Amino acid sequence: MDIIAKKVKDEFSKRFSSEPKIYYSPGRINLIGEHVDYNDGFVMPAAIDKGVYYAIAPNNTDQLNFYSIDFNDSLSVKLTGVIKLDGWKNYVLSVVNEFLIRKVELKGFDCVFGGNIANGAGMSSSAAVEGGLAFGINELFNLNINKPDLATLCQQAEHNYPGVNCGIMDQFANMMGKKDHVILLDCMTLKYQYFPLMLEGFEIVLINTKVHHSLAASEYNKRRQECEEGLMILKQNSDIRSFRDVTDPDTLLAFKDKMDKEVYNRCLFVVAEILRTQKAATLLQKNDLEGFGKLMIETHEGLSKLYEVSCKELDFLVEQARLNENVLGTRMMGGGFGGCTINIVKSKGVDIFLNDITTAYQKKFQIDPDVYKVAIVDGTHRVDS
């Protein structure tokens, strides 16, 4: 068993009388394809080996009863005084409201839970909590949900309690990722594809700014607003009805003078990144990693320049990573504002390359980011205790 599942079952053991079920819950990343989950857009998420391990146990009354190890704090409510609260108390009751929303039966349960995945480092670790339990209270609880219905549960539950408007993407990697394979998502239907992700002699390397701008989650809100807003004028075309219809950037040219210009730059983003990521779809079938890189640092110029989410410490370590040859792609990966930028990277260069970025960003920022070297693996499952 992995060092942190057991730690998460230790600690649930000293706590509780009973003997949990454990299950693991990744955090995800998305190689190409950022803010259009909520625009009717493709994406290409993956699982990955950082996350949050669960151990849950029903306990026979209608009490709830949480303990985070990583925030060192606890929770205990009945199932009958859930409301919302804050921090991650309010990732964990805004599942459990899902729930009774959907009017299934449930009692109550002991839960304790930890992980390895940072906060705010655009890995969605929101996305591993609320897949974890939901998850978990599925299978203690014989509710027969497939997965792709608890990620949209689990999507329903981030814009409740904790109020973030988010797209499906996160929690749909959480749940659907298949170990060595990146997922094509179709954001309109649901729809989706494995591609094998070839990276013999490539490694995936997050690189943590550790800084996470306060206005990140006010500013998120306000791209969908803007986006929702471009949409409604674009939809004065009878042939557009979502950003899909638009096959050519220049078709949006007819549309300037009735944008602010604010408007316009997001809606140009949304219709490159669209058209981008099913590009790099077929990149991948020929794999063509080199190709694909290259569309990665399209995207970051277009997330920094015309959806402006970037910020200055995520375009510094976009601008350091290009300079070295061993980087076949890189961006800025997340909601933005902070956290990681991804990259690949050829293996024989990795440390060289970690050493150059790290120290680099260190002189310019006085701050020591950290990294992180993912693997791609399954998504939400049940650990063999």
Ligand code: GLA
The other form holds:
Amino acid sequence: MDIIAKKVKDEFSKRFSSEPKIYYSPGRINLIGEHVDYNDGFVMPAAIDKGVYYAIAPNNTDQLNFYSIDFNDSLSVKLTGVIKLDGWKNYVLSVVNEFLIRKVELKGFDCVFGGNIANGAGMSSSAAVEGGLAFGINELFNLNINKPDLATLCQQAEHNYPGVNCGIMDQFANMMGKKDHVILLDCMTLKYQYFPLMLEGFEIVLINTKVHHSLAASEYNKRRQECEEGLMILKQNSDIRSFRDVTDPDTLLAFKDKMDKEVYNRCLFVVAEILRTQKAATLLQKNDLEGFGKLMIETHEGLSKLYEVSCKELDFLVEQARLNENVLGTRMMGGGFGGCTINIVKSKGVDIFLNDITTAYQKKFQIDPDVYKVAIVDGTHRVDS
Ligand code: GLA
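Switching from the form predicted alone: structure of the form predicted in complex with the named molecule?
Complete assembly follows, chain above in first position.
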């Protein structure tokens, strides 16, 4: 059994008397398709070997007992007393609240969780926390909710208590991930395909800026509003019903004087990113990683200049990576304002690249960035104990 799974199980045994079930709930990477999941776009995420383990067992009371190993903090509430609190507590209680809203028959349970995924690193630790608990509750109480519906439940949980109006990407990847595959998810219909990720001679590495600017959640919600505003203007003045209907970014020029500059730039990014992701999917199927990498760089440019969700630390890492001939693609990943860059790098040059870039980053910001070589794993599942 994985060392963290064992730690979670042992901690459970110290605190509670019953035999728990153990679950693994992964974080995610996203190859391309950023900030378009809430704009009817396509995304290309995969579940990774950084995530959260849960140990859960029913306790035959009406009490919910949680212990977070990573925060060394516990929480006990009655099922009837589930309310919005703060920090990690909001993530677990919001999931329980979603089950309660759906009026399913829940009973009390004991729960210990902990993992190896950095908070605020853009690998979606929040979806990992939500997904593991939702999956566990679903199994323990035989609720028979399917995985895509659990993903939607978790997305709503994130909207509710934590108050981040996220799209579906993170929760979907968390539930539906498949070992050694990326998911091409159409966020308009929730139809998806798996592509094998053939990386012979290449590696995906994440570099964590180790900064997480506090604006992240409020700016995220603001971007979403700006996109809604832009789409409204498009709808009022044309037959366009969704950003998906715009198949050429130049179409937007006709609406430029009807929108604020920011709103226009957000729309321009979204339209281009949706088209780019479709193109990227074709290149990936042909295993054209070089072409794919170029599109990642375009995505970063757009996220930084038009969508304005990057920051100086992320931009620095991308600029540095672009100077290295072994790097095919590089960009910020996830919501932004800190967190990780994702890089596709030739295996033979990975170690030198990581050494050079971490040294340069340390020199510039006096921060030692973390680096992760991630493996692509199955979505949330039970672990044999
Ligand atoms: C966060 C959100 C996702 C998605 C990304 C940006 O991770 O949770 O829904 O919008 O940002 O692509």
